[in-house]
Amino acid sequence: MADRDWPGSAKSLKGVILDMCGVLYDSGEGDGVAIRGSVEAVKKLKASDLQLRFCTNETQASRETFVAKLGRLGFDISVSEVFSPAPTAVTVLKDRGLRPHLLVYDGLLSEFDSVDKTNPNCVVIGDAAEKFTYQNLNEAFRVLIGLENPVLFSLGQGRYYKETDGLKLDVGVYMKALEYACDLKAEVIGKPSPMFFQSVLTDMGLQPHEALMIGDDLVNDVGGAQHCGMKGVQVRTGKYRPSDERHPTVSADGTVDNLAQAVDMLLSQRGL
């Protein structure tokens, strides 16, 4: 059962931000699998008077490819509604005149086509999955250690995520390895970065207290949103673990079985 205290503020909300992997679907072989009730839940939100955006740390595919995959799973989502780290990273790189060495999944490389990558003066890592080999990590290390002022960007800092065949290590693990080896602190682009959440709120034209974040990651989704002044609700799907409900520093405003239940509770409170 869901906690029953959080929907009380539903009437004052103007927008909802959804995480994607672990909330809408579980990734895996092929396109992955839609989580039961999530397709209909998105339809209900889109038919309501609430603004809707999708905020993901997905870094294995371009937004166009990612949205097309979700379309095949039954979701009606447009590219303009999706916020992911790579486009934000490109903007930061250009603004600061940085040329990246990329350690990212092949499917994401096209997002960086407009960026000069000659003679790199920084490193960008994303969820490179099987490309996180010793050789590739060591190459990124050598770039960083050879710079007078090394800069490491990490597209998210998740510890793990869930696919249909089980849990998988995420980019945060490899970010920490490079931080330790090079004695530096990475700049995180993506959740839980306040800048990333604020870019979504700005697009919606909303203040933090007017928006609700729903995710499966207690720290990066819920905690990141709360740090920005939003309420955060966790679903018991995706990477959710029972121990999340006893976390020492982050406490969700509500915990629900899945997105479908969260949406039904939210819209019921709004009389919809």
Contents of the next structure:
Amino acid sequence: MADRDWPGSAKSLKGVILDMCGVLYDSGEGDGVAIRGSVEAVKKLKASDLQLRFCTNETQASRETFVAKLGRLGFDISVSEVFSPAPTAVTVLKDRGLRPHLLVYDGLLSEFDSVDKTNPNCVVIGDAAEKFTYQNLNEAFRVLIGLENPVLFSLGQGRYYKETDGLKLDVGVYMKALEYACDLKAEVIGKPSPMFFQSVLTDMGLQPHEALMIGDDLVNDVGGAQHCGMKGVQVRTGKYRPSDERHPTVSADGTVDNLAQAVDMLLSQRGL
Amino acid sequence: MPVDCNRMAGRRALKAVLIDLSGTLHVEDAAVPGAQDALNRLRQASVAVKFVTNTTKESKRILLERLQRLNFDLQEKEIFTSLSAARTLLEQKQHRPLLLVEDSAREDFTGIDTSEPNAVVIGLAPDQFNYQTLNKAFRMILDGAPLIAIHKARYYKRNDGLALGPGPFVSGLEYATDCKATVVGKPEKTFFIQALSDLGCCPSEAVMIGDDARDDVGGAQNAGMLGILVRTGKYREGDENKINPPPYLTCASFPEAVEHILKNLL
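Rather than the form predicted alone that you just supplied, could I have the structure of the form predicted in complex with its partner chain?
Below: every chain and molecule of the assembly, starting with the one above.
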């Protein structure tokens, strides 16, 4: 399908937001594998006059752990440039005076160290994997059902993801379970929530039309970004499928082979 | 004797009373005060009585033993559970189920082939609702196995507080697989029709007494019965306002419901 306005609009851009898994690297055994050309592409972006941030729905590890892994793959990225649901959740909790009962993977707990967790008045769930036991879910349920104004935050809303030993249920499934049990709607923190994208834009000091999102997930990365007024470009790496280019509701502003190609097109449009 | 319910105009005299168990006649191992006598008075009034329950953790035998220990007068054949309804469905469709049900409930599936399962049956099974087993069920459904829910109760009352029912897990799997479960228990209309089928009466000649506004009263009324909501068990303040139409009657407990029936519906 024809690219819409991309990369012609590249000149007016002031910032780029990159998805991580599927754009920078592919996950697999151990640290995974860097996608060809991505390390160089990130270096080029950093050398340019464009602002740069990274955006992920990863919730099994803290940003520090995650960023260290990317460092081992050759990427020069710092924690302050990475936006993942947990820190956003912390900001939201503090802004609204909420104290969470957490049902998250152990590796994520450190992200919530600065948050008051006594006498919880809300629940936060992340991709807790094998910690999604009946007992743990029941505890979370009891906190919610006992509140006059129950609030449930879900770090992402994915249905499932792929791992080496098969498909596994993602956080969205357990979000739906608690929504049904308590007859409430969860607030999703992370892609594709507009609030999540907005927090990145605020950090960059940019208006939506001044930013471009590059990702492999047509609906959550590209669609989510477009919904906020940004441009969204899809890469043909990661979870991309050819049928994405015929999607009934989301049309990417551009579709490129990989991050390296996207960055080259972007920078050459800007005369660099 | 088959009854042509469509030929009935308006409401006839009461012929049957369906009674919920957990939360209505008893809460865990304590009978609701006065319930045993109330049941006896009801029996003397010559209406048919059936005990209907979505309880999925226990076989009919276990339910019967508990009720008899609490001095309730009833027989096993008067008990109709959502497990009974599930078994009927499995037999009709010749499915081989992966049974996510407590060991104590498996009795009611004796004789059903469970080798190389091609269907997923979800009851109330806290021990089975772990990540690994749910992933297994999830992958089977993605591969085409039908998802059968014994019921979709949101939660139930235990001695130590409220606890998640099977509903949340069924909803989660429906979302994961983009499939709809077949629900066999309350509040499905077919459950109530099946429960009345061997009593030879129509829904318009029957009343349901229960503590769950949506599943007991709402479901029964949707099937054409009258519904009486009791304020015991899992009842919470304001539940009567959560269904439309509202309950025919909301009262304190089972004995008061029986009094009303004896005075007004016979």
